[in-house]
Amino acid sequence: MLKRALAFLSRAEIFTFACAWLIVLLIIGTLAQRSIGLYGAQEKYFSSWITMVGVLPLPGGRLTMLVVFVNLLAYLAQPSAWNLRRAGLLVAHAGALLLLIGGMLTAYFSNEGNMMIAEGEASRIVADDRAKEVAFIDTSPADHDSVLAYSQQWLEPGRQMKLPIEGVTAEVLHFYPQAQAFRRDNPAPDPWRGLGRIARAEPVLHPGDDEFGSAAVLRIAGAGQEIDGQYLLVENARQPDVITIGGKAIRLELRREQRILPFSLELIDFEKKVHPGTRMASAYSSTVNLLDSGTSRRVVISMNEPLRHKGYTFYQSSYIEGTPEITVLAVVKNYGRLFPYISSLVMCFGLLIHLAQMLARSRAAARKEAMP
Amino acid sequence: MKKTSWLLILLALLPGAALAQEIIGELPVQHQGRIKPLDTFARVHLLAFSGKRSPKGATPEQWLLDVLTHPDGSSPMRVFKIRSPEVVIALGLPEREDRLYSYSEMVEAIGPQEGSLRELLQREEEERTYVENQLVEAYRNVLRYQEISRSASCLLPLLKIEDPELARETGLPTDQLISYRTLVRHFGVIRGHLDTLGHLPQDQWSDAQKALVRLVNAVNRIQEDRFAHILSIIPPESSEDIDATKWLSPWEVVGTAQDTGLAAKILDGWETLLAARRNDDQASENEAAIEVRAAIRGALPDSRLERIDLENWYNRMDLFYKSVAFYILAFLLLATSWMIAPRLLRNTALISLGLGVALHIAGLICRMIIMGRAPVSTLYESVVFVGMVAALTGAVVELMRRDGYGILLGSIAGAVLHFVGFGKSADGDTMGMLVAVLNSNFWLATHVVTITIGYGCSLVAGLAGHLYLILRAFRPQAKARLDVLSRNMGGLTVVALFFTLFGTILGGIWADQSWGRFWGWDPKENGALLIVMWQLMLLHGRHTALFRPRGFAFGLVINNIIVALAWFGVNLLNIGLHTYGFAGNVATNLAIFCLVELLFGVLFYGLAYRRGQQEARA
């Protein structure tokens, strides 16, 4: 029973259609990009379960990758396969897993963000690429400001959270990923408290390749008439919402996930070249001191040339002109990132002997046909 | 008669009469970040005014002396091309078979409309329409002449002394006109005589002060032209980093304190060789062009000489012309051979494959040298890679079966490539620099050679399948043959799916060593995973038997329109698929190859398919 499930499972067939869906999935999603971004069309059709078009559910990338996955486990689990004559064939399709497993790992347990460090400045904190998060800052400590940040999984409507005042409650009415704000002709009326009052935001559903922030508007209770109401919180907004409760200032933010990371980097210079006589950029390199419990360790960080520390690296993704130069680093920490390179290596020797035995095979069979 | 011009004629052809233009070419110009020959520079520009890299009855170095010597834009060569006749009319150009005109001409058709060609110059080119972006292109080819010509003007000899007073306190001669940087030495004292016109009303003027007013005149006219620091000849003193300096033009120098030491030999040398060629005096020419070469050799290391000569060198020996010559030869040799003597003229074409294979490789590495970097970074060395490996696994696969159809495959994807090279090399220099990321990485160079293989390949294996199905249609009966060369589309599929494969995951590889992520579902990623997945697909189809070598074939077919999606149609995606991307030369032509790859497919599938019912019915 087990013998013939898994000879089923195993069956190239599986993956020849499976492989087909994929290039259908991989046209459509490349096409989409134009209208609904990269990352939207990646999360619609490459990073998805299931996708919707139109009423009809159809597989989406993961699945597929799934389906693929237990079609090469299933062909490797079979004894068949474990034959010397097969061996190319079978080295080639363990890089193939390797490199699935690799995917895997990096698609559930690796984060991208962003770090920004102004000349002579030192930083720790990392700005996540994607996910968003709700800050409540209490500005009103003399020395200090104190910070409750609730993550993306809680921005969805009808979740609450409680803000750093006993009673007092926000509830997510809604959170838009991109959106656009524009000033009301009118001020809106109660319950709109705050900045709500005079601008609105609207979602944007089609962002194409324009990056867009995001925007909730949550609804405060339990903190008296003059302050419960909704307020709209807008990504990066200039003067956010401050609410004054009980002798406390509280900020209301939202922005992008930020992580502290366990060191800290200092930007001693950053430098631009030029190829000579032109504009164009032929290197940038931030110098960065690298501040690690109570050490200092000077470090390039170059296009090309990342620097590698505790599971994280950094490279040179971009800048900020002006005095003084900002630099931004690209932090990325991925368990999986060894993978492509072992999975490569090992497909390229696997495909290497496949076609050695292949070669071998065929001159066999030529030199039979040339004997009478 | 006769017999003087057979003379004059003889005298052209002695080996010094043309001198000086053959040393102009090899003196090296930073230009666009990149150090390279005058030859370089001239046949750049050329390419772009013209479409043709040297213009009619003369070399490209001639042309240079011409324009450099007819500052005012005078020169007579007509070298501006039109491609649309809808643009000469817009410019009220006069008609003309070959649309070519010269820099007057342009200048004064351009002139009334230079508001609104401006105008046109700052939209961004998507919003212009296809005349639009010509006229531009036009418009922006004669500003860019017009610098060129008036780079060297403070080095000619267009000024004329008349007041012998004048004359005696600067020490220059009243008999012979001057250049600007000879005089500017004297501008103190010239600014003295000025001062005593004072207020003085125009009648009362002496004539000693007119021809004092006119010279300044003239020096002002000159001064116009002080922003065309195009032509930058002078390197920096000391050759440390003779790369990363940035190299000076006269106007950079004339009248400062720079004109001294190596700036000062070499504008020397150059104010001598162009008031020589204005003179038509040859050997005072060649003499300076000796000198200049001799001051600045001195000043470059010899590693980088020796590379500025290679690509004097390659630009004088059309290796991929002469390349392509051999591929069309060996595929006229083999078609021949279908018809007499097929030995013989199989292994002449073998021969002349392989004779292209050798100059295309030459090629390549004349260019690795020169630029000093790995051969594949831009779409036009990616055209010419995959070229070379198309005719090179052509030869190998002949090699291997000797049936001439290695041949046919390497010949024509081999003579193609080059052609679509040649029309990508119009763009300008095809040896530009890079953007910093694209910059000297071992990851990125692994990663593109290994995916422009995989494209040669599939290519190659796409050919085959083409192969096939021809046979098929035509030849059923053919079993045998037609075994071995399905039997071959396999083999050469798995070799494209080993070097698109592994190609692929290097990109990724350079992805994460660059920017920290391997993959990002970005255009271009996703057009090389396409191919593999199509390979894959194909493969694991064939294994299975869901794919009949004749359906197989059919898939080899629509391969090559997945790679030539993958490696133009991408980059389309990115400008948009709007009007002007669509009416661009790259978008036609490649919606053509697909047009033409797909009725292939489905016009021969279908006649193979009919002859196997036939077949089966008797």
Contents of the next structure:
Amino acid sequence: MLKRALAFLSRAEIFTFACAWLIVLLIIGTLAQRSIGLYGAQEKYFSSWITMVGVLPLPGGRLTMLVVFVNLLAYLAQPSAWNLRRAGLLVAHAGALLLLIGGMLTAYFSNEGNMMIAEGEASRIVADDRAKEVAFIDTSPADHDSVLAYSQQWLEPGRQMKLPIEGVTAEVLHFYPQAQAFRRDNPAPDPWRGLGRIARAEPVLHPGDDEFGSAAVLRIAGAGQEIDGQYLLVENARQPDVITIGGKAIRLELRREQRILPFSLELIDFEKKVHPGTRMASAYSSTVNLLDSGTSRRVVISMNEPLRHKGYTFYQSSYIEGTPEITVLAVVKNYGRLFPYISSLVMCFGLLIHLAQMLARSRAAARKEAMP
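In place of the form predicted in complex with the partner chain, the structure of the form predicted alone is requested.
Just this one chain is shown here; partners and other molecules are left out.
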């Protein structure tokens, strides 16, 4: 039974049809980018297990890649495949499996974000590219802000969140991953408070990449009649709502999820070069101090020279002009970063072995035919 199962799962037809379907997904996903954006197409066609084409459920990119992985693994698991005549093919198949494993690690465990640092300042905070969070920020202390944040997994209707004040809670009424805000014609009546009295938010049905921010509606209870009610939180609002309870000023923010690095970067100088006769940047770089465990190391991060430290990679992404200038660094932590290089070398080595074996067999056959 096991041999028959392995023989079926390792059939070359399965690999051929899976690769053909991946090409179809690539074409459909590329065309769909015009309407739903790069990230939307990636999530719908390439990062999904099942993708809906109209009312028809079809295999998504991840399910198709799983089929390819099982097919290659079944081939290597067959005892009949393990002989010296197939050594090159075995090594090439192992390299392909490594590539798929690296892709899985990247898909499930890696993260990307941005770090903004003004000249003369240091930061260790990375804002995620996609995930959002609700933050309750106590701005009362003179020397610091006390932050209580809830990740996007909490932003489901009906979920309860505690504020940094005993007995005060916030219930999630709505969360829109991408929404558009509008000014109300007339102030909204109770139970609306703050920004929600003058603005409203509507979900975007067919959003593009980063074209719209997120929005959420919370119901705060337990703070008293003057404060209890519904609050509208809009991502990157210029003046987020602040509620005062028992002498504490709590700012309500909806923002990109923030992660704290185990080290920090201090921006010493930002340099920009422009094309002659224009204001268009041709190159820009950041000179930073890498501060880690009481030590400091000066590093230059440019467009073609990223900084790698403790599994994180910092790329020079953009900048914000002003006084002071602000650098924008793309921060990536990719657990599968080395797998494409390793797997490519393994597959090339396997193909070289296979070609060498075929050449040796061809020459042996030719000598045999030439013998009288």
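Every value quoted in this text rests on a predicted model; they were computed, and no experiment measured them. Each form is matched to the other, and the largest set of C-alpha atoms that superpose within 1.5 Å is called the rigid core. Residue numbers count along the first chain shown, from 1.
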{"query": "Core-aligned CA displacement of W82 at least 2 Å between the two forms", "finding": "yes"}
{"query": "D185 C-alpha moves between the two forms by 2 Å or more, core aligned", "finding": "no"}
{"query": "Threshold 2 Å Cα movement between the two forms at T278, rigid core reference", "finding": "yes"}
